[in-house]
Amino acid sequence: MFEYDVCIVGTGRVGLPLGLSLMETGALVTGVDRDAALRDQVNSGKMPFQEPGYTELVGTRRFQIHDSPSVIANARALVITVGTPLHNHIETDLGQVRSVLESIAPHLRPGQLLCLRSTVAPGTTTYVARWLERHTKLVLGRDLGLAFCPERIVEGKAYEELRTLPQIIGTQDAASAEAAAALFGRLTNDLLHSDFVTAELVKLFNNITRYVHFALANHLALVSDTLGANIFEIQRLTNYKYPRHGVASPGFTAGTCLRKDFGMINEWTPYPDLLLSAWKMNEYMPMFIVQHLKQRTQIFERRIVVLGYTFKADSDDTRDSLVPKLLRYVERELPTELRVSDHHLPDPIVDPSYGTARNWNAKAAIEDADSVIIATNHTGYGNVLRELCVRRPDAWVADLWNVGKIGKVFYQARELAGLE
């Protein structure tokens, strides 16, 4: 009756690893995506982004992506993994979800399961259910299954976590629950059943908890430096053999999940709250780096180097990175030159949120640097800092991630001498 077991609708950083992992279990999987460049890469056997564990799987070329949604008529289960951003104001943008529904509706058939996997605001799956009831003749729970099954993987660990993390399955009827369990049971036996809104909130609460936790760490870093104290020493003493929840390390907290998901909750209340405060704190960190570096050294008419551009370590994902914001704040100080280096990205770096920037080799970039800002904690930057110590010992370093292992946010490169 169906040619494919699964069709992934939206084969980006969430959908593609899921599709390849399901394929590895023996499922017949295909995909649909409007990005022609992505389709060409995957269909030719190449990963379009960094995600360890999938090179050989995509190289088999057994997972093929189509441009036409008509292929979904041949799949028993459909998994939607498109983007769910916020509008410029605190308002959920359902545009991509609605666009997908409009494109797939003519091809839906009785006996299929429609699984929404994108991170969504509370009530979105109910919206999808009502939309399907209005625009199709299929009866949910009888002709068509509907589930919300959130992904909770960390980018860079998809291959492992798709098989080890429990899978939440949100449904409103027994038939949908059974179909969703059969699909995700291919990857894990640890299945947790709930309703639509509970499953939606589980995903949001996971991300919001981390976002607030990091905001507190960033707030403590700001307070410590303002009072002339060292956040890393405070963290060490605070956490040492203390049996309750410890202080996290500071850093730029961004990315397409953590940075926007608070808004999907805040949309529902007009009052200032802890989540908005956490957002403001995390968003302030680029300004903190620039302002507190200026308290120690001059940026105006100096050569400044920023190491790292992506939103997290050892990734090529620039989405919602705070580094463009940092670069704009540095530019306001009118340095002689601002150099950017990130060995996980091509040269030049082209980003809609910033424009085009030359991507320097890190060692060449620091050759005559006056200050170096560690914007992303990529592997290898520790070696770059040790070389800076030799070449430019008087250069100032802003190291919110503690890449230099010196236990300070701001220091001169000479302090790295003798450290392993």
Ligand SMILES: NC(=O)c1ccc[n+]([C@@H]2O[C@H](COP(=O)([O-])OP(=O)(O)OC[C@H]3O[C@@H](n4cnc5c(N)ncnc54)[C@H](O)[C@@H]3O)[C@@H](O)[C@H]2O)c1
The other form holds:
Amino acid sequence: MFEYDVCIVGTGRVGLPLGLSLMETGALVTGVDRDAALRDQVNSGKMPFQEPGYTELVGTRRFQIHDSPSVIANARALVITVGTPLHNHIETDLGQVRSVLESIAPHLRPGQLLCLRSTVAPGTTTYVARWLERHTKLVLGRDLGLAFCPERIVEGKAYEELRTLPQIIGTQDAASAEAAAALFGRLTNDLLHSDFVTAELVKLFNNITRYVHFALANHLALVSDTLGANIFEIQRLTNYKYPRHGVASPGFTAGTCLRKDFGMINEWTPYPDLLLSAWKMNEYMPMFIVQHLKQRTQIFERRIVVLGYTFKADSDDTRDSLVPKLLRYVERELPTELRVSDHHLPDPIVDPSYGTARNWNAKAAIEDADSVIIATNHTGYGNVLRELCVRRPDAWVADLWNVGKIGKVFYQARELAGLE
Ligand SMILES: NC(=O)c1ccc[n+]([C@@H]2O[C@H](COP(=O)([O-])OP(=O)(O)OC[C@H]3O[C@@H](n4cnc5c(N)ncnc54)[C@H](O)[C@@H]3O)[C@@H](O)[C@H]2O)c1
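Switching from the form predicted on its own: structure of the form predicted in complex with this ligand?
Okay, now the whole complex, with that chain kicking things off.
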């Protein structure tokens, strides 16, 4: 009756790995995406972004992505994995979800399951249910299944985590629960059933917990440095053989998911709450780095190198990275030169939230650097710092990620001498 087992609608960083992993289980998978460049890459057998484990699967070219949403009529299950950003205000933007509903509604058929997998604000799946009831003749639970099954992978580990993470199945009727379990049961036997809003909150609470946890780590790093103490030494002592919650490591906490998911809960409260404080703390970290580096050395009329641009280590994803903000804060200090390097990105780096920047080779960039800021903890930066120690021992380093493994946020490169 259906040519495909599943059609992924929105084959980006979440949809594409999911489709390929389902394909690996033997499912017949197809996709729809409005991005022509992404379609061309995938359809010719190439990954359009870095996500380990998928090169061979995409290379089979058995996962073909279409422009027209009419292909959804041929699939038993549809999984929606489009973006769900925030508006500029603290307000969820449902634009992409609504536009997908408008484009697929004319092609929906009895016997299908519609599964929302994008991260959504609480109440969105109920909104989708009502929208479908108003705009189609299909009766939910009888003609059409509806489920919310959140994606909880982290970028860079999709291949592994799609097989190991339990899958949350949020439904409001038995037929939809059965159809969604059949789909995600291909990936794991660990299926946890619940209702729409509970499943929506599980995903958001997973991410918010991480966001607040890192905000606390950043807060403690700020307090430590203000008092002349070393957060990494304190972390070592607090966590050593202590059986309760440990102090997390500081870092630039951002990225497309963590910041916006906090906004999806934050819009439900009118007063300054804990989440707002966590947001402020994480957003402050670029300022912390610049101001506390300035307490040690001059930035004005000096040559500053920033290593890393993406929002997380060993990734090519620049969305919602705090690095553009860091670069602007450094520029405000009027350095002689600001050099940026990220070997996961092309040269030049073109990013709407910053503009265009030359992407330096890291070792060339540090040759005559006065200060080096480690903005992302990419693998390989430890070696760059060891080179800096030899070439520019007086250079200051701001190393919030402890890439130099020296256990200090701020230090001079010469302190790295003799370390492995
Ligand atoms: N990136 C992650 O690690 C991650 C992890 C868990 C959950 N999520 C959530 O998953 C969702 C998708 O995130 P992403 O990172 O994959 O986003 P993405 O921007 O990489 O992918 C979304 C894709 O949907 C396509 N699209 C948008 N509207 C469309 C339409 N009307 N028709 C066809 N295609 C359309 C876009 O072209 C894009 O390729 C978001 O809600 C996000 O919060 C992301």
